[in-house]
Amino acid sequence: MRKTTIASPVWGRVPVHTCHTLVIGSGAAGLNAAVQLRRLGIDDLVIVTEGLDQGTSINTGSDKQTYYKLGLCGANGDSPRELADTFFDGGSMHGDLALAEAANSARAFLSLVDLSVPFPRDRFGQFVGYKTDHDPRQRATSVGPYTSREMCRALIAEVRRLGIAVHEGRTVVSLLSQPAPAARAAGALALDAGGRAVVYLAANTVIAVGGPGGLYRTSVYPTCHTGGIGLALEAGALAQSLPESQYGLASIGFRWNVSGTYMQVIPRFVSTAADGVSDPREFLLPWFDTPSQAFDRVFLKGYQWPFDTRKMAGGSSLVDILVYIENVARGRRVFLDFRANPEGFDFARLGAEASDYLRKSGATDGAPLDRLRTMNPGAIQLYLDHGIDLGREMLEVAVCSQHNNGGLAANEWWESLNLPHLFPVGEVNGSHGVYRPGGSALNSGQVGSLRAAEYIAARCRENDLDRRAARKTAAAALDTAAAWLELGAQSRRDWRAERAELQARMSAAGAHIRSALTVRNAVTEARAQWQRLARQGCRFAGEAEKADAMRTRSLAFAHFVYLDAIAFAIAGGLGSRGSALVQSAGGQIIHPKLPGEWTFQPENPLFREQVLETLPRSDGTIDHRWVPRRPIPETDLWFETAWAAYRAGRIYDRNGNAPKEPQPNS
């Protein structure tokens, strides 16, 4: 890595680090990209991160955090094509991406095994599995509630062993890109902990900044993680499937998904007045014909944790709607109580699925906490570790944003479709469609980072960056950032108020409950907020808050783009699908006892064969179009010809998937 400086009238002498490949982010995907790059002989690289302990991968998990992979156990057959079919069947996913994620699944998984991530196996070496949501086989595995954390710890150890440079305490505030006709990514502008500028020039940029955690007020993303997709959207990178997100029940004091065993032990659902104490009520029972119907739905939430529009009428996702009504429509707070059985609980009257599972688990007696202690004592300890004793207090929950299935659009080597040399990996890559098996995101992040590293090593090994042009781009970015921060000194609103505004708007209009009118109004408000920020900046206190202010501007642009994509999809007749319920007067009834506004527009299944692309432009206009999803490729599997193509390096040839320019709102 070469170090020089740029003279700036505002920033002074700004350090410039020039390298072959820049990795932005240090979650499981970013770390793996760096490790694989070094293994493939790319030595001139650096990881830039706010902190090795700051991302979603190392700070979150679930009851039994799942890694979904190719089946590697037992007598049931599996193959890359069968796994690709499972991914593809979820709808609105490109087939070449499905095949790439499937074909490289075992390779990426076993790389983690070689780094000593303790995935369970039997005495013969079979990696045992279980079924997860949207999974036709037992492909899932886990090392416990902190699977992704263990992955990160193993990868961090390997990064250190390999001597890969890591620059911590740096917040990237702008991606550097050179304009057409030779448009390409060229690195990034970052601020250090003291608000000082640092420039990174790179021939290749791997962006591994996770999901849009900072967009929502009601969120299970760790509070330290805000995401950085707005950086790429501001740079004009093409996105896809932005409206497709997952939402589910989670605790909100300590942010954690209450999936799996937390639901299977059938806790009490209690709502209270806004003070969290007075007027406690068990609110589920009035909505069901018998108590056992309610308890069976709660049990099924363990398997079917994400909110799913296919499971509303008579299914487990009715529970999410009832929690939302208590929280939002009635202004009450909702808690899980594990200390006593729900009113009317009778084990003998549970449905066969719930009673058989609990009986086989030896958890038929006592209160929910007793069942939890029998089935998963670590689930109790996890909250104790964060100061919450489930034996003494109730656990506050809400339906929270959890994962974005959409993100930046990239090809089968995880290179941006319209911004060469930018490689989005991990959750910021929008490879997933509508439905995906639980835990497949971890597989996708490892596969995508492996594929990006392999392509960079094979086809981008030469550092072909025009350094002079890149320095001019960096100098212009420094001037722009300085001018915008200067505006903030006179602004009446600080970055906290601006961020709270956009987060409240996203949770109200762009989360799992949507309506055409609400989203249209939210788009208008979001555009106005972003334009106001662009003109006036936002106030910040001291040098250390400069990064927070600039990150808020990026989040404001991202939330505007997301809401505009959601509005476009609703207006086009997409309907309710995945984790998004589109309310519609005169639509289908969810439950006869629900108020009149709780009718919904059904999904138009024809859109399963299309993918929504979104292109933000520098003037603030946003273009959307539906494109046919690419089918799963039929490849040449004759060994001699495949071997010849591999030896000649033809496997890295571009396949013509780069899109034409989207037409305005086509």
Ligand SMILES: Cc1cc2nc3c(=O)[nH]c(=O)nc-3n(C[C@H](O)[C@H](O)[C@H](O)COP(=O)(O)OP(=O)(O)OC[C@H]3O[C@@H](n4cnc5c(N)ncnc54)[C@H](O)[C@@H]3O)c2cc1C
Second form
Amino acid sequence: MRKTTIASPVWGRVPVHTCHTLVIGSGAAGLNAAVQLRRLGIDDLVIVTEGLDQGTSINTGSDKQTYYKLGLCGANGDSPRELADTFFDGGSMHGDLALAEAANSARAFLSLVDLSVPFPRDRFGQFVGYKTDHDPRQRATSVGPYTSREMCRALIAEVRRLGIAVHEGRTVVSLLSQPAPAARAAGALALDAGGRAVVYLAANTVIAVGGPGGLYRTSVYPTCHTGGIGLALEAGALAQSLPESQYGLASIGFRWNVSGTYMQVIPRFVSTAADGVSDPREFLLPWFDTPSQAFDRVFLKGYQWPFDTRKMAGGSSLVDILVYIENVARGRRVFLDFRANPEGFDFARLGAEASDYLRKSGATDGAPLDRLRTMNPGAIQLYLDHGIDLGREMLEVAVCSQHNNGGLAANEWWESLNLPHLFPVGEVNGSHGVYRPGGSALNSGQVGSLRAAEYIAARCRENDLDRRAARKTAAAALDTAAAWLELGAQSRRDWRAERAELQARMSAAGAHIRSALTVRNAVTEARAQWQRLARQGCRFAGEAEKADAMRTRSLAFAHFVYLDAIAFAIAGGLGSRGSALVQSAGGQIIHPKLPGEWTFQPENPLFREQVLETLPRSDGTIDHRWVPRRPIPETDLWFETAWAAYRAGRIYDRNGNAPKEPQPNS
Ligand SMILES: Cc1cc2nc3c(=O)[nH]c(=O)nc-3n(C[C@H](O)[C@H](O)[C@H](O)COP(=O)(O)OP(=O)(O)OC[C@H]3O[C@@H](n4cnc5c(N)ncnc54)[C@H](O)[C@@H]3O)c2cc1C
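Okay, that one was the form predicted alone. Can I see the form predicted together with this ligand too?
In what comes next, the whole complex appears, and the chain from above leads the way.
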């Protein structure tokens, strides 16, 4: 890595690090990208990150955090094609991405095993598995509640062992991209903890900034994680499937999915007045013919965790709607109480699925907390570790945003479709479609980072960045950032107020309950907020908050783009699908007792064969279009010819193009 400087009238002498490949973000995906790049001989590389302890991967988990992969045990056959079919069947996912995620699944997984991530195996080395949501087989595995944390720890150890440079305490505030006709990514502008600018010029930029956690108020993303997709959207990177996200029931004091055993032990669902104490009511029972019907739905939520529009009428996702109504429509607070059985609870009257499971688990007696202690004592300890004693208090919950299936659009080597040399990997890459098997996010992050590294090593090994042009781009970005921050001094609103506004809007209009009118209005407000921020900036206290202010601007643009994509999809007749319900007067009834607005527009299944692309521009115009999804490729698997193609490096060609000629540095 070369270090020079740029002189700026506002920023002073700004350090400029020039390298072959810049990795932004140190979650499971970014770390793996760096490790794989180094293994493939790319030595001139740096990870720039808010911190090795930041992001979703190292700060989150769930009851049994799942890693979904190719089946590697037992007598039930599995193959890349069968796994690709499962991914593809989720709808609105490109077939080449499904095949790549499937074909590289074992390789990426075993790389983690080799780094000592303790994925369970039997005495013969079979990686035992279980079934997860949207999973026809036992492909899922886990190392416990903190699978992604263990992955990060193993990858961090490897990053250290390999001596890869890590610049922590840096927030990237804009991506550097060179304009058409030679448009390409060229690095990034970051601010350090003291608000000082640092420039990174790179021939390749791997963007691994995670999901859009900072977009929502009601969220189970770790509080420290805001995400950075807005950076790429501001740079004009093509996105896809932005409306497809996953929402589900989670505790909000300490953010954690209340899936698995938390539901299977059938706690009481209690709502209270806004003070969290007065007027407690068990609110589920009136909606069901018998108490046991309610309890069976709660039990099912254990492994039907995400809110799913196919499971509303008579299914377990009705529970999410009832929680939402208490929370949002009635302004009450919702809690799970594990200390006593729900009113009318009678083990003998539970449905067969719940009672068999609990009986086999030896958890038939006592209160929900006793059953939890029998089935999963760690689940109680987890909350104790975060200051919540389930034996003494109720657990506040809400239906939270958890994962974005959409994100930036990239090809089968994880390179942006319209910004060459930008490689979105991990959750910021929108490879998934409507439904994805639980645990496939981690698979996708590992596969995508591996693929990007392989492609960079094979096809972008020459450092062909025009450094002079890149320095000019960096100088312009420094000026723009300085001018915008300057505006903030005069602004009436600070970044916290601006961020709270956009987060509230996203949770109200762009989360799991949507309607054409609400989203249309939200788009108008979102555009106005973004324009106001662009014109007036926002206040921030001192140098250390400069990054927060700039991040808020980026989030504002991202929320505008997301809402616009959602509005476009609804206006085009997409209907309700995945984890998003579209309310519509006169639509299908979810439950006869629910008020009039709780009818919904059914899904138009034709859209499953298409993918929604979104092209944002810096002037605020946004184009959306549905493109037919690419089918799962039928490849030449005849060994001799496939080997020849591999030897000749044709596997990296796109659309039959010849390899790129390396260009000289200027
Ligand atoms: C509660 C919960 C449970 C989940 N359970 C599962 C599960 O069971 N199975 C599964 O497959 N998936 C699960 N997921 C999803 C999965 O954990 C994430 O998709 C995955 O960890 C994301 O990894 P990543 O590397 O893409 O991003 P992250 O781990 O979020 O890392 C992003 C990195 O980018 C850095 N960064 C961001 N912005 C900037 C910036 N501007 N400048 C510098 N650095 C920046 C962050 O600091 C961080 O280092 C769950 C998610 C949640 C929230």
